[in-house]
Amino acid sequence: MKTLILKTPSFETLIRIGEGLVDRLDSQLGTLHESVLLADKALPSSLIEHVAMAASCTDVVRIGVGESEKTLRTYERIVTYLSDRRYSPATTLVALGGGSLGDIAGFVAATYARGIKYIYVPTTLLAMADASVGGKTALNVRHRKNIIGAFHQAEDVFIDPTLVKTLPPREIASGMAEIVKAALIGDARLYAGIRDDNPSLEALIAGALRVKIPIVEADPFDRGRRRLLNYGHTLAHALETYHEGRYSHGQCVASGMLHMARGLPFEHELSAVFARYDIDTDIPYDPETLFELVTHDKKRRGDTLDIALVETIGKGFVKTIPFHEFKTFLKGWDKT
């Protein structure tokens, strides 16, 4: 088992990964006294039921999951269901599922009474190499991803490969764009191995990890440097909106970075990585309809906008750049 720890002024996470781990989760977990399960409905019942006995949960909810269940209907499903059962502020939440119930989980963790304790166990590999760690909960609001926001970091996170096996191929895809990301902005050695080698899944979530962790630590609130994390993403909300989820999150950054990469000296050797993982990046949009959306990316600063940037791998970077310039990155790409 591999142990990490993100640490900031305001708050301290202990992120354990391991095969096996969530059959192990009692023993990890020590004595909890006011808990409940926030599970995706479409988990297993098995392994709801064991995580929810092994946290002491008196209570489980079961919620959709998707871009499309994070709406303020059900944030206020979830927390009018606590209050109708009296939780007390010294309830620990705990969150079972992908990325995108971990998105409501910590926004409700992070309102509900002012402010609760949660523990994340991820079930995707998404989740796990990128959106379990770092404290940002979020809720979309009329198709506007993300709108609605704080930060609320779990306190403990419970990160079991094991679980990923099952999934569907286009969510391994979805992680591994995360876990290419990661090696772009910050580490040469992991994207060698990613191109070259056979990595186990517990190596490469923690290999991002590593990379994410220290960028967190230095902006906690993402007010400068945490932005590299964001390489890819500001085309890739756009895509996810303009496409309405039909394309998974991954296959939208990955087509955003390839797209932040067009002309660099590793664009291909990228392309060859995406097709090696089977990350489909042939997103159709029209330009001009994809830059209307660009304009609500909450890295906007009125006239400017924070775009990050790779080009040496391994060292990314953070630029600001006039806003109507973004287009220039969206000029002679018309895949409509």
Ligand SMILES: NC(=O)c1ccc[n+]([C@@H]2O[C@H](COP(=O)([O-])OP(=O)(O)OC[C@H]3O[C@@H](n4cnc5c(N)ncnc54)[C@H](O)[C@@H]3O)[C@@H](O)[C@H]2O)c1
Contents of the next structure:
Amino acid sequence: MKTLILKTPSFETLIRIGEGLVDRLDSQLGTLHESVLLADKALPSSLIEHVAMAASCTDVVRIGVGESEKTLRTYERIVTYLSDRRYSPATTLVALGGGSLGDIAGFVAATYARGIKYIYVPTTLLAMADASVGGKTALNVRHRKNIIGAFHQAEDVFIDPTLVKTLPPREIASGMAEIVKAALIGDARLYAGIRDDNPSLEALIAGALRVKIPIVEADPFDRGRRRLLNYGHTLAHALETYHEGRYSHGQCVASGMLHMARGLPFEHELSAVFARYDIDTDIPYDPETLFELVTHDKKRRGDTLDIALVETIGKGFVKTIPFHEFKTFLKGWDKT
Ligand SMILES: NC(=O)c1ccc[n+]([C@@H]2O[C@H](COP(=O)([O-])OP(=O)(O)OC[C@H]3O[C@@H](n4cnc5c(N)ncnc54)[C@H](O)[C@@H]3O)[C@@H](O)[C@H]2O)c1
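Now show me the form predicted in complex with this ligand, since the one above was the form predicted on its own.
Let us now look at the entire complex, which starts with that chain.
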């Protein structure tokens, strides 16, 4: 088992990673005063029941998840449930699910009774390698993704890579795209391993988190350096909106990264890496419409946009560019 720690002046998270960890969850958790499990109802009942028992949960709330469920309606349903049953500020929320459930659970934990303790057991590769760490929680409003949220970090994260066994291949590819992103912005050796070898899931997840953790520690509230983690994401979010969820988040991120790498020496090699992990990056779009969608990006500040760039593998950086310059990253406009 690997243990990583994320530490900032206001919070500390212990992240444990190990195959079969969920089977030993009860011995890791200690005594929880009062706890409720929020679980993705698509997960096997045996897993939900096992985690509920290991965490001594008095209640289990099962919700349908996915992007379309990250709404105020879902949020209201959960907090109403907790309030009707008089759950106190000493309650611990245990979240079992992918990044969508994590975003909802985190926001509930950030706001119920002005903030309660929160433990996360991620069940998708993307959530294990990225979303489970960093404290960002989110809800969508109509088509505006993640426009409501708060920073609220899980106190403990338990990552058991064997849980991805039941994940559809599209979701595995989606998680791999975020792992490739982490390697590109912060770890050339991890990237070489992904390109040339077959690292274990445990090693890939730990590698990606080792890139993310110091970036979050340096900028917990996303004011500057943390924008590096958004490599490929400005385009990805626009592509997700453009195609209304037909392509996975990871596919859109991978496509976004390839656009940012256009004309660079590693462009074709990166394309081959995505092909190796069955990540289809060929996502069509009309450049004018996509650029219009980019104008809604949260990282926009007036006429400028903060974007993450990688020119040398493993050494990402953030640059503020005039907004119109972003067009050069889209197909159909020449990159000069
Ligand atoms: N907070 C953050 O830092 C952060 C970072 C990256 C992404 N996100 C958010 O995460 C969300 C995407 O998360 P995701 O990619 O984990 O997808 P997801 O949570 O939407 O899950 C994808 C699908 O897999 C199913 N599923 C989950 N675990 C499973 C398992 N073990 N076996 C079988 N099916 C399973 C779910 O029911 C769902 O249908 C997006 O909303 C994105 O904005 C958040």
